[in-house]
Structure formats: C-alpha cells, structure tokens
Amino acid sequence: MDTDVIVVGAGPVGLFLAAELELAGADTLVLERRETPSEESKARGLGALATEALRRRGLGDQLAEADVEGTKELARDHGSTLGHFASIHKIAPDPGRPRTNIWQPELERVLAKHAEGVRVLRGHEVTTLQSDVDGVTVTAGGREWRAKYLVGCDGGRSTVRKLAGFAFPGTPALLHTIAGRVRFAGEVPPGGRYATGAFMYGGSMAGVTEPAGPERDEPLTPDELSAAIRRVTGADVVVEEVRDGRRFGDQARQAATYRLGRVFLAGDAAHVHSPSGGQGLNLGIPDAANLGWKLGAVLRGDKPEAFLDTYTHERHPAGEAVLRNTRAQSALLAPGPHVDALREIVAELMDLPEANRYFADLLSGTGHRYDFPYPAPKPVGEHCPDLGLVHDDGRESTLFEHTRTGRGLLLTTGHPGDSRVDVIPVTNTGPLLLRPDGVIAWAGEGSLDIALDTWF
C-alpha cells in the first residue's frame, strides 16, 4: 500500500477530508488533476453548518476576516445580503449559526494551509481505477499508486463516480445561466424577470438564465452574453468585456449509493443541483466531516467495516433534502405569468416570522436530523452550534475551542468519564455526547453506554 487513503480532488471538499483524515490518524494522499489551484470563481459561500465545520477545527478567523470583504462584495453584486429561495431575497440570518461570504478560491488557500502536512500531488489526473477486497488501485501521472480506500472528491463530472460505476440518476436541467463580471458600453436594461428569462444585473455582475438549451463547454463571450441578453429583454446592449465567465444548468443528480466497496463519493461527485441558495459547499464539506473520522475510526481498528455504511445512510438524505429544494426553487425561477403569481405568493409567505425560519433552516441544513439506531429525542442526530461553556471551575470557554483535536466530546455535569472521548465538566448546560464531526450523539436520555458504543 503507498497510503491509507487516497482522496482525488484538491478541492474545498477534498483538502477538508484529508485534514480530516490526517487528524484521525489516517496517512493520506491528494491526487489532483490541475497543475496549479483553480482562480475560477464558482462558490462564494459557505452555509451555516459547513462554517461550522471549519470553526471546529480552528480556522475561525480566517473565515471571519475573509467574510468582511465578503459580505461587502455579495451586497453590491446582489443588492442585499438577505439569504434568497429562488432569488427571493427575504430570509432573515441566524446571529447565531451564521454563514461565512468567501469565494472559492480563498477558501481554498486557507484549506490549503490547512492541510499542509498532507501530500498533494498536483497534475496528477486518475485514468484507471481498479476496486477489490483488499484496496483500490488507480494510475495517475504515469504510475500506479494504491490504498486501503478511495474518495473521489473530483466534481460534479467526477471520473472517479464514472470509472467505478456508480448509479448517476436525476433530472435533466430545465435552466440555463451564464454570467460573470462584465463591462458594458452605453445604457444596461433593468435587471429582473422578463418573458422569456430573467436578467441578473448588479455591481459588475450580470447573467441571463433561459430555458435549457443544448450544453456548450466554451468560454463565455461577449457576443455570446449580448446575444443572450437580447433575447431575455429585448434590448441592445454592448458588452465591452466578460470576466470570470461561467455556465451552469439545474440539472438534479445523486448517487445511488456514496459508497461501493472501498470507494467513497463525496461532494458534488455525489450530489449535483442547481446554485440556487448557495448550497453546494454547505453539503459537500458536512460530507467529508461526516466520512473523515469514520474512516480513521475502521482504520485504527476501533469500528468494523460495517461502520462505513452509516456515511451513506447519513449523508444522502441530506443530499436528497438539497435536490428537492433547489428543484423547487427552478420551478419558482421558470419564466411566465403563473410563476410570477406563484412568487408573489411565496414572498409573502416568507414575510411570516415562521416561514421565514422555515426557509433559513432548509437552504442553511440546521434543520435536517440525522436518523441513528437507537431511539432519541432531539437535538440527538443534529449538529451541535457553538455554545458557551462554564467549567466546574467556573473557567468560561467556548465549545469550538475543544473540538480542534478531532476526537469526540463529552460535556458533563456529573457522569463519569471515557477514555475514549475529550470528558469536559461543566455546569450551564445539559450533558452532550458530541461526535468528532460536531453532530450530538446523547443528549442525557437513554443509555449514554449505547451511544458510546454506537460511535466509539
């Protein structure tokens, strides 16, 4: 074996899971494809729960220096910087579960950093892949490197998905946009829905999303983004110069299984959506938190191979919860005079303190509950947030500040401890039995031996 784990894609999500398994004692390999780091500014955003992830693991202020300079881009390209469902900019933040405005590339800089220790090796792009009993194969830049287990982490056209044939179905894209930073010459139409599509317009962002059409891989052009303008809103405009170009579709698909033997997907070469609400770092980084310490878990020989089910059994209704909304949100951006109705409606709606909430905890994920074999109330199966912590010494601290070594957490007010978890006794909350990727475990109702057992 060259290394325990071989992760392909050195993107966000995949320099977070080789952190992840680093820090569960895992030897780790990065296979990338790209020569240098991609500049191409796709996500500009991290959820609630993936901004929690990095926080659990110390990268706090980074992400809160970075989310300064964010907030102040998002407002002038979008005009607000209220959460949206299908550009209905009305969904209020959660002050205490926030999301972090970064484009991708920063983020990955700071991921980078972050796992440092890991080998990447870049220009490294996988072409054969070979599963069997005892590990995984795959040639790449030239040579043949081998594991105990795989991830492929490499996109929503992931090669790792295609070449160990795992089951791709979904819904083809009913949308189509193209946009990126542009330099018009002479007067711009108002941005809104027209017709026929509808016009983005806002700082030096601008796009067009029309019914689907065939896919084109080119860059983006000028003449292209005027033409397309034009059919949307009737107008002639110049456009001088396209930056930043991008396309994408609502295409909706999902693996059948995240897991086939000692192959793993995780991220969007398991789950593919619309942009809609921003959500696609806010799924694939829970995914490698989700996987990370399991892996390292079976590795060091303290969970069985069977343990491994439970990444699949976790993570893909999260998915399946993500498709269904950014499928809703397509509907609600279709052109017409129907779904204009039904977005005054929905904006309505959403004026309501209840819906409102509603709607934030969907496109932020904090309101989806993981299902576990033993019964539980809740917040057993939910992401744990930050909290304030008072010690039995009366030290305050804060939870994130004891999650940085990776290893489970149990917060105590009198039950004894565990060797096989950080014990921590305080006195301001009830107790919590916290897994290493932040979800609660036991919450002080039934049987924290079986929830011990269960995870550990």
Ligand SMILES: Cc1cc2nc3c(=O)[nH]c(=O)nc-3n(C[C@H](O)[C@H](O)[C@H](O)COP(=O)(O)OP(=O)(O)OC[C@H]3O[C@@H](n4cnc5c(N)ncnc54)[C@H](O)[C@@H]3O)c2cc1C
Contents of the next structure:
Amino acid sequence: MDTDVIVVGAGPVGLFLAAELELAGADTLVLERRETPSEESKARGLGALATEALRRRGLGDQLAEADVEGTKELARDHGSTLGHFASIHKIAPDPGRPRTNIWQPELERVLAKHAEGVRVLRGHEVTTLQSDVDGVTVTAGGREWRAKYLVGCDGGRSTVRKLAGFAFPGTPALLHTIAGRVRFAGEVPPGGRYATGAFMYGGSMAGVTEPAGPERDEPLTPDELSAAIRRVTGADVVVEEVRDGRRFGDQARQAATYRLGRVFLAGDAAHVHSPSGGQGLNLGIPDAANLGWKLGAVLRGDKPEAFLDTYTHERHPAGEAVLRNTRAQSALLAPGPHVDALREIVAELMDLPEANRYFADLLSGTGHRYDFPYPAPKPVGEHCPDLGLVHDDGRESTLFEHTRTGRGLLLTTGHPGDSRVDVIPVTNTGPLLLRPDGVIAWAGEGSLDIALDTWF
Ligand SMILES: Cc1cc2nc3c(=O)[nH]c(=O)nc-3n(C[C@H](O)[C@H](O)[C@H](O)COP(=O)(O)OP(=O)(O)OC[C@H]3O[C@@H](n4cnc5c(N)ncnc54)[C@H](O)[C@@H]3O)c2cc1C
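Next block: the form predicted together with the named molecule, after the form predicted alone:
Below, the chain from earlier opens the complete complex, with every other chain and molecule after it.
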C-alpha cells in the first residue's frame, strides 16, 4: 500500500477531506490533474454548514477576513446581500448561522494552507481504477498507486464515478446560462426577466439564462454573449470583452450510493445541480466532514467496516434535499408569464417571517436532520452551531475553540469521563454529545451509552 486513503482531486472538497483525514490519523495522498490551482470564479459564497465546518477547524479568521471584501462585491454585483431563492433576493441572514462571501480561488488557497501537511501531487490525472477486497489501485502520473480506500472528489464530471461504475440518476438540464466579467461598447439594457430568458447584469458581471440547448464546451466569446443578450432583450448590444467566461446548466443528478466497496464519492463528484442559491460547497464540505472522521475510525480499528455505510445513509438525503430545491428554483427561473405570476406569489410568501425562515433553513441546510439508528428527539441529528460556553470554573469560551482536534466532545457537568471523547464541564447549556463533524449525537434524553457506542 502507498497510503491509507487516496483522494482524487484537490478542489475545495478534496483539500478539506484530506485535512480531515490527516486529523483523524489516516495517511493520505491527494492526486490532482491540474498543474496549478484553478482561478475559475465559480462559488462566491459558503453556506452556513460549510462555514461552520471550516470554523470548527480554526479557519474562522481567514473566512471573516475574506468575507469583508466578498460582501462588498456581492452588494455591487447583485444590488443586495440578502440570500435568494431563484434570484428572489429576500432571505434575511441568520446571525447565529452565518455564511461567508468568499470567491472559490481564495477559498482553495485557504484550504491548501490548511491541508499543508498532506502530500498533494499535482499534474497527476487518474485514468484507471481497480477496486478489490483489500484496496484500490489507480494509475496517475505514469505509475500505479494503491490505497486501502479511495475518495473521488474530482468534480461533476468525475472520472472516479465513471470508472468505479456508480449509477448517476437524475434530471437533465432545463435551463442553460452563459456568463462572465464583461466590457460593453455603448448602452446596456436593464437586467431582469424577458419573454424568452433572463439577462443578469451587475458590477462587471453579465449573463444570460435561456432554455437549455445542446451542451457546448468551447470558451465563451464576446460574439456569443452579445448574440444571446440581443436574442433575449432585443437590444442592439455589443460585448467587447469577456473574462472568466463560464457556461453551466441545471441538470440535477446524484450518485445512487456514495460508496461502492472501498471507493467513495464526495462533493460535485457525488451530486450536481444548478448553482442557484450557492449550495454546492454547502453540500460538498459537509460530505468531507462526515466521511473523514469515519474513515479514520475504521482505519484505526475503532469501528467496523460497516460503519462506513452511515456516510451514504446520512449524506444522500442531504443531497436529495438540495436537488429538490434547485429543481424548484429552475422551475421559477424559466421564462414565461405563468412563471412570472408564480414568482410574484413566492416573493409575497417570502415576506412572511415564518416563510422567510423556511427558505433560509432550506438553503443553509441547517434544517436538515440525519436519521440515526436510535430514537432521539431534535436537535439530535442536526449540526450544532457555535455556542458560547461558561465552564464550571467560571471561564468563558466558544464551542468551536474546542473542536480543532477533530475529537468527539461531551459538554456536561458531573460526568465521570470517557476516553473516547473530550469531556468539557459547562454550566450554561444542557448536556450535549457532539461527533467530530459537529453533529449532535445526544442531548440529554435517551441513553448516552448507546450514543457513545454508536459513534465512538
Ligand atoms: C457559476 C457557478 C457558481 C457557483 N456558485 C457557488 C456558490 O456561490 N456557493 C457554492 O457553495 N457553490 C457554488 N458553485 C458550486 C461549486 O463551485 C462546486 O460545488 C465546487 O467546485 C465543488 O467542489 P469539488 O471539490 O467537489 O469539485 P471541483 O471544484 O470541481 O474540484 C475537482 C478537482 O478534481 C480535479 N480532477 C478532475 N478529474 C480528475 C482526475 N481524473 N484526476 C485527478 N484530478 C482530477 C479537478 O482538476 C479539480 O481540481 C458554483 C458553481 C458554478 C458553476
């Protein structure tokens, strides 16, 4: 064996997973196709669950710093920093579960530094894969590499997914968008919905969404974007320059299982959907947080192999929930007067505080709860936000100051202790058992022993 775990892909999910695996004591090797990190401006925002996953590991300061500039830019480009559902910008922020406005290349720099201790081999494209009962062998960079487990974090067109034979069911694209940073010559028509599509324009960004046609791969040109804007708005527009050109659709698919034997999928390799609402990394980073400590526990011999099935059991429904809401957003983004009417009604609903909260929970993922193998009422199965803690000696701290080690935590008073988790005596919260991925495993009701035995 060359290593315990091979991670294929050094995108944000692969880098974060690699750091989680090392924290859990697993020897890890990352194989990345690209010679240099991508500068593609895809994601510009991290949802609450992804933000919390990174803050749990001590990256809060870097995120907060990037968020200052990111929030200013967002206001400039969208005219609002409110969250949106299908481009209806009305969702109020939740101060207890903040998101982060950070561009993806900057995020990848933060994560590359975070994963500094892990061996990352760039210019190593995985082209073959064979899995057997003892391990997985891949070819990359002109030689074979073998590990006990392999995780494909190689993006939406995942080679690992295809080579390992994962089924990838879902729905084809309804809408297609082309966009980029542009320079116009002359007048620019107003952004908004038109009879046959939508024209987005704000800051230096411009884009067009229309019903999906045949897929294209070639770089976006000023002529193609000019023609699309003219088609949709009817205005005689000339785009002189396009930078950061991108094309994306809203196909919604996910792997039927996230695990086949010793091969796993995480991030876009496991699920693809429209970027509407900025949820890709809010799924992918929690995938990595969920899988890293579990692989570590099995590799150390603390848990049996079957423990790894909880990864699909917990994360697949989370993926399904995002596929569902992005399909709904696509329906609301389609052109036409019937959809205009539906959008008006949804926008009115979003003015109701309870409905606004509903949309906020839907997009942040904080409303999603894992199904555990023992009965337990809410908040068990949910991700725990950062909490202010008062210790039994009067000291104060925050929960995320105690989560950097990646160990389980038991917040309680008067517990004799358990070597499997760190026990923190606190006086201001009810008792809580937290898994290394920040998920609440026990909250005072039911058996603590069953919860400890299930996860540790
Ligand atoms: C326009 C747009 C806007 C978006 N906005 C947001 C947003 O605001 N918020 C949000 O959360 N998400 C957003 N997303 C989605 C987000 O960008 C993705 O969810 C994210 O990139 C997924 O990360 P990943 O690490 O899973 O995959 P990727 O970022 O695709 O990384 C995969 C890595 O694997 C490497 N790789 C591929 N094949 C191989 C191979 N065979 N061998 C070795 N390496 C390989 C690639 O080079 C790459 O480095 C947006 C997407 C788009 C297109």
